[in-house]
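Below, in structure tokens: the form predicted alone, a single chain.
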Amino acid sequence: MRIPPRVSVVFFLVCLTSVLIVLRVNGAQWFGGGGPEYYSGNNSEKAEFYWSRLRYTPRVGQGGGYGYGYGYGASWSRDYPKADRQFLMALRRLTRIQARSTEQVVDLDSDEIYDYPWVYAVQVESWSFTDAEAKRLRDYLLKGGFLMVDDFHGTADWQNFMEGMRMVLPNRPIEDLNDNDEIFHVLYDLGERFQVPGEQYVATGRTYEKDGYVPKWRAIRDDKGRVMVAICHNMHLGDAWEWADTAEYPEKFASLAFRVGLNYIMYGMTH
């Protein structure tokens, strides 16, 4: 028997209404509160390098839903995962490097964090730490571990993220890197830089956010001079990353966020 059209437009509509309630109810579970094994990626997948993105427990009052990646999360998942596997493609495609094709997500809660020698935060300004978490990552980052930290800006953001930094780093200086720095050379040479904006770049115009006017490239190094946290703070990396196929964003600011990525993991993954 043959299904009129206009029965055929209400039976697909209805069904489409069914999935977007699904999605709605199930969306933070799937996307933003879901258990490790969604963020696992394909565990059976071997590779030598894994990208790790670092899930923290967020300050009272900071840390509400920002994942633009997919659509859900809060603060740590800010563009997750679109941002981490869009990277990955550049990862694949413009190096030798054997790396996984999806992201994994780590918590400090557990010994997991050392089975991964590289892993990136985001909105950092808004971490908090327990004594235990506070620990473990100290203990990840001079074992040979390597943090990146990017998006946070301003003054204040500063701040926040210096109270969880000093919890877990708290007699290392700060430094700011200089162009001659060999983290900018290792693949490609970045000696001059600037400032990478978010997606509110395309509607303002503006590379800034709240008073972070200019770019801030440092790190924290370890006894023998090693980077171990590179901060890229008044930036936003991430967000060029997941916006590097949308016509509107420049190229110019996608390129750089991507080359700094990228030589941040060949000199994690060699010193």
Second form
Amino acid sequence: MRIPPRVSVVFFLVCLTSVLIVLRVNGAQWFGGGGPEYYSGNNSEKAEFYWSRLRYTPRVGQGGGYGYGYGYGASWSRDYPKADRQFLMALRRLTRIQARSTEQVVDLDSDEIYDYPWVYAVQVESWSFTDAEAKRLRDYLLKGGFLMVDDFHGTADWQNFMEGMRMVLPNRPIEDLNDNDEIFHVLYDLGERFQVPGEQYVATGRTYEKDGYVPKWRAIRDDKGRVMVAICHNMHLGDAWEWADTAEYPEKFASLAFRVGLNYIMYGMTH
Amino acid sequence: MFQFLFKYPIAMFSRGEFVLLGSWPKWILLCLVAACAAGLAFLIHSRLKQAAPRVNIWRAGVIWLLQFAMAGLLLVLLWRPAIVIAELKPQQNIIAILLDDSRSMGITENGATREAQAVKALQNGVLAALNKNFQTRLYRLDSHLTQIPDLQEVREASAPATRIGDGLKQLATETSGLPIGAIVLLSDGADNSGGIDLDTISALRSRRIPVHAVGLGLERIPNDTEINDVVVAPRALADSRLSATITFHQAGYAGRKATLTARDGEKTLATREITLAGDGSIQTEGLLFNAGEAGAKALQFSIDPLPGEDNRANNSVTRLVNVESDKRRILYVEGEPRWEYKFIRRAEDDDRIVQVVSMLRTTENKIYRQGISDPKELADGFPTRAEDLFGYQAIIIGSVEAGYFTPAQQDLLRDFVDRRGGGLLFLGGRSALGDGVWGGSSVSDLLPVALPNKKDTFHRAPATAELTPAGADSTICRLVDDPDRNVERWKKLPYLMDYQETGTPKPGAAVLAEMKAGGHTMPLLITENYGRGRTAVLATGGTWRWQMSQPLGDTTHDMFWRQLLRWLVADTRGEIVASVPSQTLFDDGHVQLSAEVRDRGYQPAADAQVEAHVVGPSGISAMVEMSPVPETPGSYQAEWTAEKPGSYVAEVTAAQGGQEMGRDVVTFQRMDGVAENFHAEQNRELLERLASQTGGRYYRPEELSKLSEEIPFSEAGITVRETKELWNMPAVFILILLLRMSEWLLRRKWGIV
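Other form of same protein, the form predicted in complex with its partner chain, not the form predicted alone:
Below: every chain and molecule of the assembly, starting with the one above.
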């Protein structure tokens, strides 16, 4: 039997796409070999600390980033995995935390998230939760988990972020962090900070996006006053980590972004 | 009957010395006996053939035996056997009769009180028989000895205590110039002083005064439960979980349910239903309760009375517990940021007593300190001076290699446990225990395990925890009050995130929990006492998963850590440690206050000024100066008497060169009339032991008539040595007749007459 050329081409493309998706989701090993160092890594490595990136379901029409939906390319995976791995290089080099060199994607579909007490989420203006997911994240935080959110800008993004956040922690106040707060001094003294822009700064010279002119260092605390949700609004630390190795992106932004990230992790592991 | 057959009382044979009065040498007797044996054997053997077949070899043997016994007996009688014995001279000795009149003698049994039974026994001829040959002196015995003129003066048994030893000692002292021939003690043996001391026995034996003990009262009381003892820590931290070990026995209620209760005043702290074991057997049960708020507490432990129980006063005992609320500080040294560190700190957040001061190596050159009391604390890293380190009550070593500590700091760690009496906990981790080369350090002696001589003992792999029998009894591991449910609770705990091989537990170490990983079972939590302190190993850095993987609100993780850390610090004392031998003084207020005084480096302080301020009931307040104990540097003692029943608090203060070194508080209580309610059954063992140790005899009341016959055989008082010949005992003649008749009858039967 002769297979029509059109069917063969479609079949080939479907197979290729499937293989690429599987490779990407399971560790992006295909980036290895001759690729940059940050793409190589050992996912089977066991460690004390796993850089955990929260995978959530974006609200309809709010895919953000450069993709839509739950899989790779959705808003949760902005800057992934380069930002994660470059940050992990700094973490492994500058602290005594034994961290895996590759990131860990976690979601709220199962209790597995409880094995990763520190989690990072981006473009949270687009996140959405079912009731079960919101409860799991609430339990996670109240039991001692730590959530850092990043890369959302301006008034509209804040409102959208809060829509999700109120499902998780309906009554917890959100406060602006004081420069003297322990989270800014646990490892590096970061009493003076500035807005960390995304990669768009290289092309435009703008440090803000949308109407997010002023960086907001905010937090939600638990009953004992410990920060359990660290909110980085009107800034894009992930981009700073991701583009830290490029000559065009200013070192001072990358440097602060790394230090903030390290402080937040150290705080999450000590409080 | 015995005396009819043997002419003399049995006591004479047991105490006298057997002699042969015949003037001929004894060896001749032996030779003649041997010659008789041989001659009779030869004679019988030579006639055996003639008598056959009627007499076979064993019949001949029987005849030989009977004839030899006869000949031997006659030969011995020729040498005049006799008993030489010391005997009290009539009318010249005093027999002291001691009648116990403590409250337990007022217990009614078989229609009369024990005391009435004793009086009746004496009145039924015993006293009269003794009076024939001796002077008698009557005494009333309770907490002390009182002479009474006659039995009419015996009062109702109501004295709150019996001190048999003290009474006997008093008697020996007061009658040192009198010829006391023997002591007759009528008692139930319920002694409140804990027994009869060696001094008393020695005093009696030096004068060879036998004590004849007459045991009164039932040896086992039907339908009674009694608490034998309650063991509970005399000191505790506020809000900590305490364990009381209650030992008791019962009669008449085997298999029945009973309820153990712990109370603090009117407040019930804990109850537990138990099933009673067999009659008379000692049963031990545990009871867990919360120590509650700080303060000196008199806790009452009881078994709720059962139907038909007459003596209910022995169902409860009181123990003093000094609940302390002073802060205990634990220094936690962690070599790397990790989740275990965070969750241990969070577990202790709500603890009002235990404070975790931590130093965490965040980077190669940075130490992050938490819980410090001032900016200078730990600013230079781990302390290098004893006075700085000894300010903590316990130390936790996390994932830190031994090499992080200098040899001097390692020595300090050893002194911290051994000399200062602190607690030291080692956690598992990639730089901990074997992987941290602790096995090769000078601290390895402190560890409760012999670490494996290899690296890579730390594994990031799941391990499940399970309690050992020792752990099931431990308050550290008690997550649920019910012991069985607690064991099951541990089995259902989420797996640990990692584990570490610990090697073999050392002798004396207690493995409280084990873990299963990779098909192997290994120790998880091991504890040991070392020197004045204690050490433990928790071979994991992954208990934090108990917090994250269990439902929100589950307190397992926090409870375990609080209990473990409280165990670590609870017995860590300060520079001054005050103590008393027993916190409860029954009927006697004499107490010996002791204090161990050490300087800031916890070396014994020999030149301190130590005094105790004692506060008691009814406004009693006294300052007592404590004196150094010779040859024990740092030890101080003082004698004091609590005159009134009630609770007392003694605050011991030590000073050196006018500067206060520290203070400690010890509590004790005097309870009058309580001990008499316990051990109400006759303590026959004590009475028998007293009698045998002094050369006397134990009598039951119905045997008392023999007393007057046996009492003269004593070496005390004014005695004369008597020789009692034995040849004319009726038993001898009966034996001779029996031997001859037996032979004759056998010969008739066998047809060889």
